[in-house]
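Given next, in structure tokens, is a single chain: the form predicted alone.
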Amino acid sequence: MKLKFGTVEENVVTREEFPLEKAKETLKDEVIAVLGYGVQGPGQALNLKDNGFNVIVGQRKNSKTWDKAVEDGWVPGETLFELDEAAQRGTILQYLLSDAGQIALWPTVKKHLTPGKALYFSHGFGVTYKDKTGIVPPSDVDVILVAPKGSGTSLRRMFVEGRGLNSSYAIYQDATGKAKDRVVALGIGVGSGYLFETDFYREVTSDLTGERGTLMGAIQGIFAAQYEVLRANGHTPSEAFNETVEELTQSLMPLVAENGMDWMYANCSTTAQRGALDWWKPFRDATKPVFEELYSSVKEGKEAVKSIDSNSKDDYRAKLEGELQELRESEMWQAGAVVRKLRPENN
């Protein structure tokens, strides 16, 4: 259906328009092979299975993720296979390995993309940057995308709670004439609350910008800046953390999610309202040049090159752990660990 977002009309698919029963009927003859059981794989695979679809998982043996799949109920030789065998068995291949993993496994997957199959992504990276990744799908398969707007953990948690995470969907190649029905059915099957239309390029450029921006990179930077200013001016770690992170995540952001920023402003003290209204534009003006620089780096492919180069190195995991340890052991997040333990629901 067409819905207006502000003044712009967009294509949106809802569960009412495309119910689960219709999705199951659409994919009744398909074998959905979820390749990769890391970030998105568990949530999407389990949701599909619980929704009644024919799902198998492909993962490397003798790995932590293989063991996790077994713990989650996937049975070796029945619903859990090596990646090569799963790709051969599947009619829809959900390519959910990391971007670096997709590049490495592409020759194996490509040989199993026989005519009429569908190649499914949850990120437009591999195909959009095909000159750098080498991922060029055959012309006789559907190439589709469903990108949940959140982590695989959130997708699964919200599904179990009876809720849905909104997702984007895209069609890169419709070889069978069934790509639209296939992608929408899969979007409903993995637990999307609704689906909004995009394309592979727009998905990857917005996603890379968001991850480096307000979703992760910018928010950590803002947290750190405010926390450090408060601590430098004599505030205790608990006070600095509560005023920087805890109140935002536990009290205010849920209100924004439910009703919007304007509603949240209207339901705060007049002192808070005045300060927020006075200061949001200076923060916008200060950070907008950084976002423009970030988007330019994404658009020019620089971020893709950085990601491919770093993620493909043998010591990537070790270096990543070192960078994560720096975050984890910072005073702000050490304070956060104590604050989380003190929440009433944890006692």
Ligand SMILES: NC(=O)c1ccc[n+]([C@@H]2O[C@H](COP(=O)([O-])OP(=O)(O)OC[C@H]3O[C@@H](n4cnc5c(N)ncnc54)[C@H](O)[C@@H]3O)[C@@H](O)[C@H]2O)c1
Second form
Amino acid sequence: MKLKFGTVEENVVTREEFPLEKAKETLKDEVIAVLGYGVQGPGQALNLKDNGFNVIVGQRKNSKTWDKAVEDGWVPGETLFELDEAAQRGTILQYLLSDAGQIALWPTVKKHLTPGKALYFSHGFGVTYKDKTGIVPPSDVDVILVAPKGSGTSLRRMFVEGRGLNSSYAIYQDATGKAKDRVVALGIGVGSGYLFETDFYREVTSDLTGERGTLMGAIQGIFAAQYEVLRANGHTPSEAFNETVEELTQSLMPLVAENGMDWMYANCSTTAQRGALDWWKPFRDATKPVFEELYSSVKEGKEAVKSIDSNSKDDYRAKLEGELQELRESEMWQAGAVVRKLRPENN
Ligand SMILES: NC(=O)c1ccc[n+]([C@@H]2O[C@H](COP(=O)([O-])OP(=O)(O)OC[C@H]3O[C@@H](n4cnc5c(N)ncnc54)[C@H](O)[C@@H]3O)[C@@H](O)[C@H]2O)c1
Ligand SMILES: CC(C)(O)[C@@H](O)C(=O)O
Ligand SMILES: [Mg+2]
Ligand SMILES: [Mg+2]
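Form predicted alone done; form predicted in complex with the ligand now:
Once more the chain from above appears, this time first in line as the rest of the complex follows.
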């Protein structure tokens, strides 16, 4: 259906419009092979299974994630296979290896993309940057995308709570004439809230921007900046952490989520409102050039190259873990660990 967001009309699909029963009917003859069991893999595979779809998982044997799949109830030889065998058995291949891992496994997956199958991504990365990934699907398969706008961990948790994470959907190639029904049915099947239309290029450029920007990179950046200023001016870690992070995640962001920024403001003092209304524009103006630089870097393909180069190295996991450790061991997040333990619900 078409729905207005402000003054702009968009194509969206809701669960009322395309109910789960219709999704199951659409995919009743398909075998959905979820390839990769990292973060999105478990979320999507388990939601699809619990929703009554025919799902198998493909994962490297003798890996921690194979063991996790077994713990999650996937049965070796019945619903859990090596990647090669799962790709052969599936009629819809959900390519949920890491974006760098997808490059390495492409020859194997391509071999099993026989006419009429569907290749499904949760990111526009592989196909958009085909010059760098080598991922060029054969012309006789559907190539579709459902990109949940959040972590696979949240996708699963929200599903279990009876909620749903929104996803975008896109069709890159419709070889069978069934691509639209297939993609929407999968989007509903993985437990999406509502689905909004995009294309592979816009999905990858917005997603890379968002995660480097307000969702992950920028938020840590402004947290660190404010925390450092408070600490440099004699405030304790407890005061600096509560005033920078804890109050935001525990008190104020839930209000923003519920009813928007103006409503959160309206539930704070007039003193706070005066200051926030005065200061949000200077913060916007100070950071906008950084967002513009970020978007250019994404658009020029530099972010994709960096990600492929670093995540294709043998020691990429250890390197990432080292950098996460640096964050974890910073004073701000050490203070956070103590503060979390002191939450009454954790006692
Ligand atoms: N993490 C998320 O919540 C999230 C959210 C939206 C979209 N996505 C997209 O979903 C896809 C999967 O992302 P993810 O974060 O779940 O992946 P991930 O980094 O957790 O990796 C998934 C799996 O790929 C395997 N793998 C990596 N390299 C491999 C190789 N060379 N051969 C075989 N297996 C290999 C890993 O062992 C892991 O089990 C990506 O396209 C990503 O951009 C992820
Ligand atoms: C969960 C995110 C950040 O939205 C996703 O884009 C990812 O790459 O993990
Ligand atoms: Mg992403
Ligand atoms: Mg994302």
